[in-house]
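A lone chain, given as structure tokens: the form predicted alone.
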Amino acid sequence: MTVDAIIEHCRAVVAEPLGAVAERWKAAHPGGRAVAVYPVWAPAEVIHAAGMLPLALLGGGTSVELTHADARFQSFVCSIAKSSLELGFQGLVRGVDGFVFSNICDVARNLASIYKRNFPEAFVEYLHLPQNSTSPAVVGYLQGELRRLADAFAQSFGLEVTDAALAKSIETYNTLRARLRALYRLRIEAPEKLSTVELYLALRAATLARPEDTLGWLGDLVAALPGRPTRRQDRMRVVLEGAFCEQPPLGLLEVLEEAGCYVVEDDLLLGWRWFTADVAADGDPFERLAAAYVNQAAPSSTRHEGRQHRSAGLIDKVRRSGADAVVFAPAKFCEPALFDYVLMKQGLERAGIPHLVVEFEEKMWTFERTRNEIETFVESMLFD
């Protein structure tokens, strides 16, 4: 497949409702189950090892009008929580058998119980991720949580997660993440070869299929991109930060690049490429997965980093990618991103790294004001 053909395939997959993706897969795999995970991170390997289809629950974007969910939340709650619930009311997740939430923020913490109350027939599980990453007990604690999730799958669906199956799933997801890391490295080296919209579509399509069905076209994409005929333009290299949960509309990503930026790093769909290196190959697979979460996870506002300053991971990302500036893009009402912005701003200023703040909502559909802000920022940098 050519690069353009792969991107169009991804665009078509992403346009499908989540429930339709699940039902199509289950039609091809009679008796199969599909489980969707709410951002940022959940162990897709455990779902995969149970023989199920892991999916990303990422809200309704611009495709869903809120008709019921607004009545279940306060007005100051982020859009992804409301539209994720609305998908259930409108039957757009009908083929999905279960949902996994975690304690990334107060909204996500409550969304699990709200989902269960409104859809009692659905499997809903809540994953208690560790709050103290420096405790000697943290790996053992998370290992227990992952085993509890596997036991819940066995009890509800009759699908056991064996150590051998989980070890194989870890190996498969290691391969998937390695190919995603290869795409990100390629974009750093030659951002004109792969736009952020194209990379985002590929990454999001990978969250809507079993990895075995994704590795083939991902490998083709990695192999074909260096030979893609393109011409580098005079743009500013930026890191996009803050959109780790609610996803920005494609139009916003397009405007960011059209206004004069090459996005060379980002935290979009971070949970599906959470580990910065392969999960270890030997030992108890539950323990290995837990240890990887603690010791080799990407920096994130939803993960407690111990004594390290919150800006350290972002500054390292800027240095590693050769970026000139940061575009901080928190979703409206996203408490983890907005709280951390203050600390990250301080760190960026101490390091002499310019930044711009562009707040968004997933249902945002006009971008002219944002375009003007970004163009002004870029011109102030390029022609200073």
Contents of the next structure:
Amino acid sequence: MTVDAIIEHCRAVVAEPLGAVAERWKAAHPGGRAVAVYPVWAPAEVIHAAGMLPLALLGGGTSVELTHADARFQSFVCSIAKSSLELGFQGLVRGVDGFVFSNICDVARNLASIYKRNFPEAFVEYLHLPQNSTSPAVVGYLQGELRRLADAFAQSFGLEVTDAALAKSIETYNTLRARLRALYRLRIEAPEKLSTVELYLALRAATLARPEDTLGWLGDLVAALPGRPTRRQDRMRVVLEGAFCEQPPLGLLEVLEEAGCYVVEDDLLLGWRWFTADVAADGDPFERLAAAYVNQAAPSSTRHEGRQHRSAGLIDKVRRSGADAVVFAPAKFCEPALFDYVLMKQGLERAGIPHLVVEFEEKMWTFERTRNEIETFVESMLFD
Amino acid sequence: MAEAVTERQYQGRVHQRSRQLMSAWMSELARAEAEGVPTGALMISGNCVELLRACHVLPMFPEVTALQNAIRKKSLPLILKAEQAGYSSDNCAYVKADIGLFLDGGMGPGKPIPFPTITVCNYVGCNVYVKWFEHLADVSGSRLFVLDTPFARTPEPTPGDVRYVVSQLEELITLCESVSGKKFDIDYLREILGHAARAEAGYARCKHLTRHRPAPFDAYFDSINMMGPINVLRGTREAAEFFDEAVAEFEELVTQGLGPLSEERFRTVVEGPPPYPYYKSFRNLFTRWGAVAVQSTYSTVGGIWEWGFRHDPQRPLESIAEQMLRENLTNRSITARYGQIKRYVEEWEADALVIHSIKSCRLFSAGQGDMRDYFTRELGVPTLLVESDLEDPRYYAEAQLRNRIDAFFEALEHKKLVGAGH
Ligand code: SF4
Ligand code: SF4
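Would you mind generating the form predicted in complex with its partner chain now that we have the form predicted alone?
Following is the full complex, with the preceding chain placed first.
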């Protein structure tokens, strides 16, 4: 398949309602179940090892009108929480059997139990992911938490997660993540070959299928990209930071590049690329996953790392990707992103790295102001 | 509207004594640096203040500083300072007021509010806590210890949860020993937990007294007098004695048939923190209607004592862990809170639920529309939802609040009259 054909396939998958994706897969896999995870990270491996379809629950984007959820969540709550709930009210996640949330923020935490109350027939699990990375007790704790999730699957769906199956799933996801890392590396080397919208569509499509069904076309993409005929333009290389949960509209990602940037690193759909290296291959698979979470997770605003300053991971990303600047893109009302902005900004200033803030909402229609801001930012950098 | 009700303008012993105790603690804090006493910043929710105390580390609470600044109407300039430094108008204003205080030079070496020697983030429920203390540790240069407390997501904490918290408490002890230079003594902790349990029993007794008609105090607005002693000073002999006095005073009021207002016309349960910058004005909006809070969720952020939990000197670390994991409002889900409120409405015989939605605090507020839906539609409890903020005066719109509150109680009054067959 050509790069364009692959991207078009991804675009079509992404445009489908989550429930339809689940139904289609279940029709092909009688007795199968689908479990969707709210950002940022949840162990897709455990869902996969139970033989289910792991999906990403990412809100309604521009496609869903809020008719029920805005009476439940106030005006000062981010859009993804509301539209994810709305998907339930409008039957757009019918076919998804379960939902997994975690302690990324106070909104997501409340959303989990409100989901359960409004859709009592659905399986809803809430994971407490550790905010302590240094305690000797933390890996054991998380191992227990992952086992608890597996036990809940066994109890609700009668689907066991054996150690052998989980070991196999870890291997499969290691392969998937390696391909995704390869894509990111390729973009750092030649950002003109894969636009951020294209990379995003590929990533998002990967969150809507079992990895076995993704590895083929992802491999093709990695192989085809170097040969893609494109010409590098004179643009500024930037790291996009802050859009790790609510999804930025495709239009925003487009404008960002059209206005003179190459995004060379980002934290889009971070949870699906969570580990910076392969999860270890030997030992208790639950323990291995837990240890990887604690010791080789990508820096994220939703996780307290504790061993380094908030800005360190971002600065490292800038250096690794040879970026000139950071475009900080928090979703409106997103507390983790907005809080981290302050410490990150201070760190960037100390390191002499310029940045621009572009706040967004999933339902943004016009991008002209953003385009102007980015163009001005790029120009100011060029004349510096 | 019927004849307006008035406040009895009664400042009881509870109020006086609470002020004394809290200012004594603040003075101790102000002297700490000069006297070489190590301090430890803690969050209010489900805290382990007893442990710090047992380790000779003086606890300090940035939330208390923030609320005091709001009550004294000093919060806005501090919030603006923080916003100038990059904090968003959409972030919790408690944090901004606290950071603003630092930027304004009001916190730090040689100041009445010193920098903490250690910053202990008891991460109990609120995710903003982690951010807040990361920032506090960053500005103060103090060592940050995040005590990760698994959120209550199973009916009871799992054995793994308890083990995890206990191990972290042990690590915290080692850290405290290193800053205080004093060896940890488990018997001293037991003694402190004994005082804590006595205070908890006293607070619980006070809260049960509001089942009487009239309730002897307002369980939302007056509870603040007890929240300092129970959440900040818990574990001291003084706090235990304070609650003995409080119980005596409230029992006396019950005997005399006196409440905080000239007349108790409506009994409410209040959900959400108060608007500290307009505490008195907000209270007046309810006083006019003779509405008295007989229970509140805010008074349980630090601990829910009225259902019987007590710290146990025989199981010191385990019972501290259990309190952090289970026995406080913040570490429970919002729908578990529905259950708590439902019980309050039923057992305290309330006429209505008042939800005060706080823009700053998504832990409390995100989803309160769903809560209203549950209480009005599923339980048929008259429910009022109003919005403002606990720290940022810009979100307090008095006229709007008054209209909503008046309309609500008018309707409630009408309903009562109709119900009474008039
Ligand atoms: S967008 Fe931000 S505030 Fe909203 S659910 Fe996600 S992490 Fe939480
Ligand atoms: S979000 Fe709420 S609980 Fe958390 S620090 Fe702010 S006011 Fe306190």
